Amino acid sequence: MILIQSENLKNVVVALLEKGGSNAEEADTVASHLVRSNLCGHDSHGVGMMPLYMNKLGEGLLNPNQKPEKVKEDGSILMFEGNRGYGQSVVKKAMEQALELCKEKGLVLMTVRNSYHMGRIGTYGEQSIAAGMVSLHFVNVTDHPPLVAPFRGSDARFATNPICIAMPGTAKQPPVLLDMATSRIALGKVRVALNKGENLPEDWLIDHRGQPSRDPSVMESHIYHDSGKENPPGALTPVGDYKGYGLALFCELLGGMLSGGFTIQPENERKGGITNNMLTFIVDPSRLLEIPTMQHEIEAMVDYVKASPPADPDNPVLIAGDPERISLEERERDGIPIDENTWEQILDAGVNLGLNRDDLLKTSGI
């Protein structure tokens, strides 16, 4: 593994991407969405989708300096066209609209279509509650072939559509932030670990005859987009069985459907790329109640929750965020740690778009 400091390795993101085309602010928008998700830990919506971003710049499938484009405004409803844009970008500027409007209107409904990777969902709950708004986010992904099977399926029919909560915090209490696939796994941890050399927990994946695996490589023709690949495609398992599964589907009809980007279903266009769609609920919880009553039950909830004894003494009971706050504490101070593989994949896509691979290599501090 190597260690790169966050800011040196921002550096050589934005590097990339404005050498791909993308003016100076989405060049950092979305260098410093992609770094802070390997600060928090997930490695598999972090700087390692830049290859992919790269060749899909190539493709057409992925524009450059694209801004969300407003499609309706009704009320507190407001929808928006992403145009293929980077979804850091489109939707980060999406949600400032919507967060603006829900002062105003205390409850927004917003939806994005068609946007490219919006990346770690929860970057836009963080924004939320840095507005000290609440909000919920139902994601689907399409433009490219399923990776998840059903329940009791034995091949795949969604993606790995996730699901963000975001809730303030306090004084006290640091904020609440649910930030989930429906998937037992991302693509992209699968794409870590089959960069490591590493298999994966048992019931995570299915190889192509429906029979469980845990060699990533079922994946690799998935991660890399190449249907040439050795192995047929295997899928991914959703998370709690029927549980995930429920949510998934809802994932399609909400974030898809009724955000006019469509579902996964294959009457529905497929290029090659990775489309999000998504329908946000924005809620000021300051109109629902007083923000000091609303303040001490989030810190009782959360003091009687952890107060829980610990199963296993090394391993406290966390609350959703608690994980992304550690990574983010360990990986400020030591470094973001990014396997060889991956990081001479981020190298390759920055020479084949003519950077001097020394220069990033000086940028990168190593």
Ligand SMILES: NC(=O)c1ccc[n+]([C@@H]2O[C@H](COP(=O)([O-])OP(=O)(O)OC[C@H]3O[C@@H](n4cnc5c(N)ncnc54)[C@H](O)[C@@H]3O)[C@@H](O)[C@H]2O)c1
The other form holds:
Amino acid sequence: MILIQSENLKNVVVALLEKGGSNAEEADTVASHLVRSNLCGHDSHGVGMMPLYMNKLGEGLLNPNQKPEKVKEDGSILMFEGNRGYGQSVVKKAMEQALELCKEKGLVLMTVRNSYHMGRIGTYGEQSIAAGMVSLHFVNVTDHPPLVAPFRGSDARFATNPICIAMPGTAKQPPVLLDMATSRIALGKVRVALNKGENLPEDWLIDHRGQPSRDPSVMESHIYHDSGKENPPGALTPVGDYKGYGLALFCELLGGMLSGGFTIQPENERKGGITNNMLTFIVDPSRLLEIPTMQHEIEAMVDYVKASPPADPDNPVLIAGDPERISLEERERDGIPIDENTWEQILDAGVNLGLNRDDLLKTSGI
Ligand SMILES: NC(=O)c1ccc[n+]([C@@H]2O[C@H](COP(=O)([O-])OP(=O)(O)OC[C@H]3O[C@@H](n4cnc5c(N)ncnc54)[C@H](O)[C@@H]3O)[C@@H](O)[C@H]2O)c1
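I have the form predicted alone already, so could you send the form predicted in complex with this ligand?
Everything in the complex follows now, all chains and molecules, and the chain you saw is the first one.
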């Protein structure tokens, strides 16, 4: 493992993005998003995505410098087209417009279709929290073969379709932020395990015959978007059996279908990119109840839940958002751990773009 301070890591990523054609604002937004994912402990959606992004730029499946294109504004409904732009930047800008409209309307339904990978969806929940709003996000993933098997199935029919629900905090209680894949594990976490040479827990993966497997290489061809990889593709399993499977299906029908980006069913285009479509509800809670009442309820409810005596004294009860806060504090202090395979892949991606390896190492501060 290599430890890199967040600001240095961000500068490396900015260098790659700018070399890949992004303007300074976009490079800053995307790099900040990726590094914050690492800081929050979600290495799956952090800087390790850069080699793939740079490949997809080369293939014309990811377009730099896109703004969200408004395709509809109808009362409190806003619909955007992402034109395969960096999701981190396109959705940030779409959220800004939706949050502004929500101040006026109290409730907004916003969709973004056909953006390239939106990254860590919790980032948009945090954007909403910063504006004092409550938000719900349903996302599907298209343009590539599916990764996740339905409950009782033996091959993949979905991607890892994430859901995020965000609630502002109070002076005492930090925000509650649920941000989860509907698979037992996000694909990027299988990539991290593969790069570290680690096995995964039982029941998280099935192989190409539909049999349980702990070996992350069953997902290798998906991770590297390369059907020529030795292992025939297996699948991830849904979280919570049929319940997670039901949520994944609704990510297709809400995030995919209602946004007009459509679902992963095979009649729809699969060019080999990572397209995200998102449906977002934003609610101004002050239209529903007095803010002090809401804050009291949040504090009292979270205190009540956390007061449950832990089954294991070393593992107290947490709420959604706590693991990310704990990781953020540690990694801002100690630096971000990057495994050597991932780091080499990032450096190689920079060199392939024409950057100097020694300059990148110098920027990284290691
Ligand atoms: N863009 C995409 O296409 C895409 C697809 C899938 C996932 N993702 C992203 O991948 C990231 C990782 O997803 P994941 O499902 O692996 O995350 P995860 O399993 O690590 O965490 C899921 C949620 O559970 C909460 N949590 C974790 N441990 C907890 C505990 N002990 N008690 C209470 N709450 C706890 C976390 O705070 C988080 O809100 C997310 O940021 C998600 O948005 C993105």
